[in-house]
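Next up is one chain by itself, shown in structure tokens, the form predicted on its own.
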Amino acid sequence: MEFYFAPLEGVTGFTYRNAYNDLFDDVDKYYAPFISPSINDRLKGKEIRDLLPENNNKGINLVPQILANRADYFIKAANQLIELGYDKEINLNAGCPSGTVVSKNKGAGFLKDTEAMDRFFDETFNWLEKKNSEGHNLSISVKTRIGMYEPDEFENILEVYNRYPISQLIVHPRTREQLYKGTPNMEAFKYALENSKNPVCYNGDINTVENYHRIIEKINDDSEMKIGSIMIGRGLIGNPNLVNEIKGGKKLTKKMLEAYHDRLYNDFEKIMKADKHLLFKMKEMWTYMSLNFDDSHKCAKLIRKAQNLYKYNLAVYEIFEKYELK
């Protein structure tokens, strides 16, 4: 089984990836948070900083992700990424459920218009064929949801994907309307696995070793096809040792989690312009990390109540001193 680290905007940028890579490095690929090209000729500054080779550990197998619904914008950004050395795989985001993204018919919003998707892929893969004929070996993968409103939409969406040589179809089996609520639609994922002409990867709700085995067993029991790759996001942010545990390694300890916390705190502190920004960032991390503890609600409450870094650090000290991991 291959394991991929899902992108999470505002969290899994190069500062986070480098820390995780140094401390754990259990995943086969990291997918970067999306870049969103526009009318500008080139991506600049903050748009591209996360992907600059000098900002990422050499050992990281990083796949950039583009958010676009226009082939010319995608191609323009892809050409710049190739110049930076990303000449193996570029991912299209067709799954982001954010309201601001969807309102522009991007991310999961793109799924509403399969005719527009078809035109997009036709132009993009014609460019890719020409690019690779010039000596490149680039592939395009897609991260998708199963529809905008209803799971029934997925059959038509998959028909479009099947017309093109997508290197991997990463399926989060929820609609945009579900956001992250409810349970993944495993029937829709089974349909993808059995009917996709391209390799399929599963993404969604893998937060524990038990969840992983339950999902994998269900996929393997319900389908003649076997799954070969898994993408994990929030589960890995909360428990950075999760992939190692899935592989049969030792369980997460408080010492490991504390070292992870301290590394993130110190690294984020170096790039944050104000204490309040660091406090907000670390509180966001604890929305996931607190789930490792027996009394996760009390741990989360301690962090939420901290109004400055001094009180935050007292709360963190109390958590690691008094509370035990599950």
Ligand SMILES: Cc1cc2nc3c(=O)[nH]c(=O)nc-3n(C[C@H](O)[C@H](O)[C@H](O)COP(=O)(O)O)c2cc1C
Second form
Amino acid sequence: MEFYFAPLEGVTGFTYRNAYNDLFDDVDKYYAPFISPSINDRLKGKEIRDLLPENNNKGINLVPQILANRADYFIKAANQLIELGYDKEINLNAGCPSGTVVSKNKGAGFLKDTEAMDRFFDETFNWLEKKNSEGHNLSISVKTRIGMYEPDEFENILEVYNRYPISQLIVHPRTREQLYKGTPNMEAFKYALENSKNPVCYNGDINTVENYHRIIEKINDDSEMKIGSIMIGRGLIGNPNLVNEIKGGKKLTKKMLEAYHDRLYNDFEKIMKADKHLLFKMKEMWTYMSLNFDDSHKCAKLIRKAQNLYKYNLAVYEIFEKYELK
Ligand SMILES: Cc1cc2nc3c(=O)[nH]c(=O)nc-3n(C[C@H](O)[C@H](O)[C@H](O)COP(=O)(O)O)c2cc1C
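In place of the form predicted on its own, the structure of the form predicted in complex with this ligand is requested.
Below is the entire complex, every chain and molecule, led by the chain shown above.
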């Protein structure tokens, strides 16, 4: 099984990736949070900082992701990414559920119009063929939801994907309407696995070893096809040792989690301009990390209540002193 780190905008940027890579590094690939090309010729400054080689020079196998619904924008950004050295795989985001993204028919909003999708891919894969005939060896993968409103939209969506040599179809089997609620639609995933002409990767709600096995067994029992790759996001932010545990490694300890926490805190502190930004960032980490603890609600509450870094650090100290991992 191959394991991929899911992109989480605002969370898994280069600071986070480098820390995870130094302390754990159990995944085969990291997918970067999306960049969003616009009318401008090139992505600049903050827009591209996360992908600059100087921020990603630790041998991390990183796949950049583009959020676009226009082939010309995608191609423009992809050419810039090739210049930066990303010449193996570039990913298209067809799943972001955010209102501002969907209203522009991007992310999950891209899935609304399968004819427009088809035109997008036709142009993009023509460009890719030409690029590769010039000596490149680039592939395009897609990270997708199963529809905007209803799971039955997926049949038509998959039909479009099947017309193109997508190197990997990463399926988060929820509709945009579902956001992150409810459960992943395993029927729709099974449909993808059995009907996709391209390799399929599963993504969604893998956050413990038990639930990894449950999901994999469900997929493998229900289908003739076997799954070869898994993408994990929130589960890995919460327990950075999760993939190691899935592979049979030792369980996460408080010492490991504390070291990971301290590393993130120190690294974010170096790049954050204000205390409140650091506090916000670390609180976001704890929405996932507190789930490792027996009394996860109390731990989450302690962190939530902290209104400044001093109180935050006291809360963290109390959690690691007094609370036990599940
Ligand atoms: C805060 C947040 C930011 C995200 N940012 C991105 C993103 O930039 N690109 C993307 O394809 N998916 C993004 N996602 C979706 C995740 O990559 C993943 O598909 C989703 O969380 C389901 O997987 P999980 O249950 O393993 O976390 C984001 C999710 C969250 C919660």
